[in-house]
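Only one chain is given next, in structure tokens, and it is the form predicted on its own.
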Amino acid sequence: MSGTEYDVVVIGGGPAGYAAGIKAAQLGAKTALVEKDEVGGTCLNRGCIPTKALLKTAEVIHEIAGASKRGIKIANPEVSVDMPRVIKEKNKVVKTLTGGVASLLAANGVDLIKGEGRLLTPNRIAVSGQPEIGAKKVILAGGSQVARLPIPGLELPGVLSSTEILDIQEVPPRLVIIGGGVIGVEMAMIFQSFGSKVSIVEAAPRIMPFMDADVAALVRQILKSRGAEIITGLGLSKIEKKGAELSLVLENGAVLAADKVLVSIGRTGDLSAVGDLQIKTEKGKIVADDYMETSVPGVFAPGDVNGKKMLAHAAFKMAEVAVFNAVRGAGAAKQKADLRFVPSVVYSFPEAAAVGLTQEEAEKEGPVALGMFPLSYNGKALTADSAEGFVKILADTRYGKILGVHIVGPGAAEIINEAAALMAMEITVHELADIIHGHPTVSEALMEAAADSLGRCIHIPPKKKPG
């Protein structure tokens, strides 16, 4: 219902938005959610879910390629990809999940208002094609949008954003990816498996610069072993059309030829809902405090739009905190969003995951005990022919406090959640090393790495003593 007064109005229906809407309704607030597109936001429609659907297809191809080693005989081992069918299957998964979100909003009594929302005042919202609505409190959950570089040629046909490539209808023979972050690496894995010759261009000194250096180095090695070309420390100067192909000129004058180019240099906050309000922003993000409140009292901004942690699972928690503070929080009762132990994952295969500090960050704070357990010593990983990888733990030498956990290997996306939970509960490496884990499992490598940080791991050779 539109043209109404609400306790809470949420603008944006992505992970932060729909979680905020549901939480507000659970707390008894009369709630509306304004969304100009499909609910689910970038994650469900143009990000984590559709890419995981494509990655699963790529993993199946990867498994088929290694089937002969396990004695599986395939009469015709040649594999080709029907991209329209791949995209159709991806869209089916997305539609199922977005439909589920819409059902959850309805079940919780949240009014879903279709249209583009824009703040007129802290308590009045204009909605395209609808009457204005009022709100006691507003949750700005506009999420993020694809970042663009001021580089000549980005507008050429065949230069795709991370959104556009999710609907590509053919496998490009040569794909150049600008940006070696999460999206770049995942798309490289996908299209390598599909049959593309992949090149990654990353301006930073290494790919995945946000991850621990050991993790990034191994993922780079795996990509190169599968045929990827990786160029780091160089930016892109321009893109030109040369006949049927695209020509990429790098900063050093080198030229790469491509059939398609993917620009994946990250995302920036979508501030369109701010409207006429003078809200404090920095570098394209809304400034929000630990309570998720903006510089305008009564207006909150959880999720990607504040740039604190641009991850869907972080957005869920920020949304809950924002709504609690909007509806019930006052003084000492206010909640803070603790984002210290938010795990991050790159869904390569094998997966890469991390929580806490990198080794470089940890060593700046003081002496660090390093535990490293290679999966080449892990029985479950070996039986699955997935022994590329490791579990790495960084701990404080005085008390054994876990400072960071970094994993490359099968199931890393699942195991990292155990590490995050233990860190949040302030479990030390001394205690973790004594927690019995099932055998054979990949997750027991977490326990082994903790033991190694203490110099008492029994399943890897002892470290050489100095001198």
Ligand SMILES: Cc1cc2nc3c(=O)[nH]c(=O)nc-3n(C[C@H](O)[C@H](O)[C@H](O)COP(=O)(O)OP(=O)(O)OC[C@H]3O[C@@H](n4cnc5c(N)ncnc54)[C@H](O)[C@@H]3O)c2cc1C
Second form
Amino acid sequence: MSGTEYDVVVIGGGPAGYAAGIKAAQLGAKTALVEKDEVGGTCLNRGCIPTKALLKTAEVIHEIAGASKRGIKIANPEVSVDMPRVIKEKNKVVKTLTGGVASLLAANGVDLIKGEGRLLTPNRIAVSGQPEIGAKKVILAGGSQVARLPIPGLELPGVLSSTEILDIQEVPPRLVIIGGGVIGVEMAMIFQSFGSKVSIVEAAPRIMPFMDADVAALVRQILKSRGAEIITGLGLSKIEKKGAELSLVLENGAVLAADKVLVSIGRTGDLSAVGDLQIKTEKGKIVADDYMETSVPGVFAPGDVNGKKMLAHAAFKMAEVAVFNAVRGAGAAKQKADLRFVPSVVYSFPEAAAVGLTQEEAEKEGPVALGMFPLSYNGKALTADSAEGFVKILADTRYGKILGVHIVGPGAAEIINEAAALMAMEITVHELADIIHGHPTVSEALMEAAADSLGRCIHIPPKKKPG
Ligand SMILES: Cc1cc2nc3c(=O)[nH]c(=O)nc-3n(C[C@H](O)[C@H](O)[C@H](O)COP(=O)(O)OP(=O)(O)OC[C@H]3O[C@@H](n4cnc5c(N)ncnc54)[C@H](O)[C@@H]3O)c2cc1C
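Next up, the form predicted together with the ligand. The previous block was the form predicted on its own.
Next comes the full complex, and the chain you just saw is listed first.
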């Protein structure tokens, strides 16, 4: 059965796929998007959005707990969580956004084909339950799925993935989280606020090993101050069912008891769309070059599926670049996806955000000027009783080039976009220190940190005595 011929067929309707579909249509290409599940992909259905909906609920509980400090009297301070209702509200937000994506695709004239896509050749695609379709160019945007580890007991009931925990119907009294990366830390914050006793087990020497060490240390301290147990440098050997509870045996023989276990140890590419194609892969991801093209000419692979930067906003950019290169007219120069200034955020409360190099990475490249502005000197953070945090800036000592910015504090996820913009525009710390920022704002701490890297910050005491 032979179906329609398209200029571009996109397989996968997550951030990379739907952005690619819309971009291709905008550029005048006859476009179809094949999706085996719901449009919106991991991000909208089981990632960015649902976790942030739960995090907001957790943050509200946290704020209520701190209300009496501000002089607010609450008659019955007992707070508990109606989990089915929390999940229902989260699902409402997800539905609004996925519905929005479907409407955008339709409004741009992209044909949405429901089914599992599989490449037969670089130009023919089989779709389960649908006629085969043809494409001049293909965008493989299959994204990622939960990685599995060969550890005994991971298949037991009560051992959940990051997808499954998003639909949990009750708050587990004891939750053990395997993996202290971004998902593990966000889930720890959520369930700690909901009332669980949370333990994190991380095999690396510290949680959030991909973040700057000062950021990771402060987030660890905050989690611990709220009652979390954090075990680092130790892996999990097995999980056993012991009566009603789960018993986790760690590499050193130590045993942890849990009511539920969350396994958040990473994600691997969903390669189901590759089908019969001989395409270069590495560690479970499709190899794509800077132009987002795979080893098969005319087949592009933006987003999580190539593993370059597994973030939704990076997926959007990679998708735009892939489509431009796929449909560009003869003579138009190819575009590269520049992923040097992609901000990354851990939506803990307070938030932790970063762009560019960590201190450890920057110091490997040469002498570094460090600017550090603690939020305990920031008026806006103090008024919000959220002064636990800092803005840290790393610059090269010669020209003042900004190498990295690391923030823990309220609004860090927003402020980091300013830092990314300045770095992309090659603004130096000298120039940043001169940019007037509104007062009182948390973001003025970015300007203050730049000034500190030059030894001329007004609002913190001098490190050396004058004269
Ligand atoms: C718990 C969690 C929280 C996260 N939070 C954030 C965050 O706060 N910020 C952020 O930037 N990122 C976050 N991420 C990461 C983000 O979700 C991903 O980077 C992003 O979704 C990648 O987009 P993508 O389009 O490449 O892949 P995906 O979103 O995974 O989409 C791939 C789509 O392709 C479909 N598909 C796969 N194979 C086929 C096939 N053969 N045929 C048809 N359809 C197919 C899938 O069904 C899916 O819909 C989070 C991830 C998780 C798991």
